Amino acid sequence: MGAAKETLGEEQPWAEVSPDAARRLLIAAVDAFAERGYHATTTRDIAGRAGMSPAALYIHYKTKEELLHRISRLGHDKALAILRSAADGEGTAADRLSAAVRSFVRWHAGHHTTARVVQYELDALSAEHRTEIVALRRLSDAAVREIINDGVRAGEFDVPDVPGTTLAVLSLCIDVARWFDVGGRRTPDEVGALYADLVLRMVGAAPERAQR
């Protein structure tokens, strides 16, 4: 499944990107980067996948790296919005951690092609753009850490090392993009539910304490 079909119920993937030619190029870049890796992909590869000439690409993106930055920024903004929404939501810490993991995993499974590029091509960004994306990743880390800290203070969680556990939770969720297979036994929703259960056990909370 390519980036153009990773909708998870959305009317149009990458709808925030305009005009249509820029969106087509971005979708083509996601597929090319995921399949070949950033460094092995050429602007000609991207333009060809989009059904456009190489010259047309430069009308919308000055460089290949600018395309990667746009993909990475949109993906990390989405990830942060998912986690921040859960952190700011109602319910116990267990409820909120379960919601965060379910939604975060669901996105990484349902958008696994995009997520692989977003999560694993960070080092290909320029120093300036990498600094920007790392700041967003730290905000995502902070959202999960906030929930876990709330659970520890409330006596819901037994977590001796909150920063380390936060890293483990995020790493577990992100890695779904690496192995998820649309032809596999579980749907994105089912993987999200499984991982929510696993993470609650990780922090010492009984899964039944979180709302289903």
The other form holds:
Protein chains: 2
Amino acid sequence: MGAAKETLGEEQPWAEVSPDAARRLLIAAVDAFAERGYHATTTRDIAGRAGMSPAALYIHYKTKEELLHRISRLGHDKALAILRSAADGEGTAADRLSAAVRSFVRWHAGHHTTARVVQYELDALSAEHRTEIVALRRLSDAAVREIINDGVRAGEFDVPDVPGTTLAVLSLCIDVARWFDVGGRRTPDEVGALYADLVLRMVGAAPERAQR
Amino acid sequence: MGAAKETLGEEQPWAEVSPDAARRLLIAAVDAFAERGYHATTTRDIAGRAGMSPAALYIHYKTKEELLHRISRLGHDKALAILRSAADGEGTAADRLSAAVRSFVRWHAGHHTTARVVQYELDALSAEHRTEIVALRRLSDAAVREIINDGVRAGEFDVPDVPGTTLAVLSLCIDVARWFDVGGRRTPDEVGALYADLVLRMVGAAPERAQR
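Alternate state requested, the form predicted together with a further copy of the same chain (shown: the form predicted alone):
Let us now look at the entire complex, which starts with that chain.
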């Protein structure tokens, strides 16, 4: 494991973050939070993991919470971008739902350390930051709900409870971060393909489509 | 939230644990681990929450890890009992899978604080204890896989990837502990009913059955 090997985008790890020292500190914070938990980690621990002094850390981040907020914000921005891109893409509702699940699963499998921190430490955010993150989560939820509603309207899907099914679809994908094992039997792409099939079944997509 | 309000069985909180002081310490440990994380919690914190001295704690638990192990063991025993009871129950595979999902979801919603500790702090267990817990998790997995295999054999289900679908079913139910909100719109029973329907769809159960 280890977030040092994880990239938030497709290329450089946390390429959005600059300068280099700020990025190294963020990677160190993800590793420390994942390993010991937010409350058991000090800014001194984080600086040490990044090979820096506590004073150097404070140039970039005033508090430990600021680091968590930055990690959470980047993670949630990325999640929303993935889901919006699928919702706004071409193709039938089934094509778009399948694309959303595949890329969302791939992200949670490929960045499971970051995703765990993002998902399990929400309570440690300040009230203001939590409100901001909850708003981003609502937008992610809305992107998936939109695809499902499109499918229902087009007669492609049969979904008695759209909000509940949306919740279940996102939950299934997010929990990949908990159980995914880099040394395990399935690659991120394989889990994505399996889950896309299962989700198309959940929304009652036409069988020939669900069994592709 | 607060594990103090949670019961592992149906009646008294952690009724399996005696004497009373040992039970109070376990409840305090669940609360502290859930709130601050395992590594940020000291045995002194736990004793304090239980209104006891650190010396009194050591009469019942030699280490903090012993407390975590006891919580994890009881939680996993309960999970396995729920799933075995459904697997060994009466009725068709669809009836039994539905019963398994309903009761497993109800447990994760009703005991979400305990379940989060049990699920997110596995890495903090000693190697020996982790091996024991992993064996219990394999048995839980086997109970669900058995029901799905029965359904496939009976021609009730259509499941191209039985291990993968088993994993997804358990994952969906377990993640309820992460998002379930006591003040939210859905009761544990309502989530259980929704998820039983979604899971029957995932296994390709006959539509008239999946849409009950």
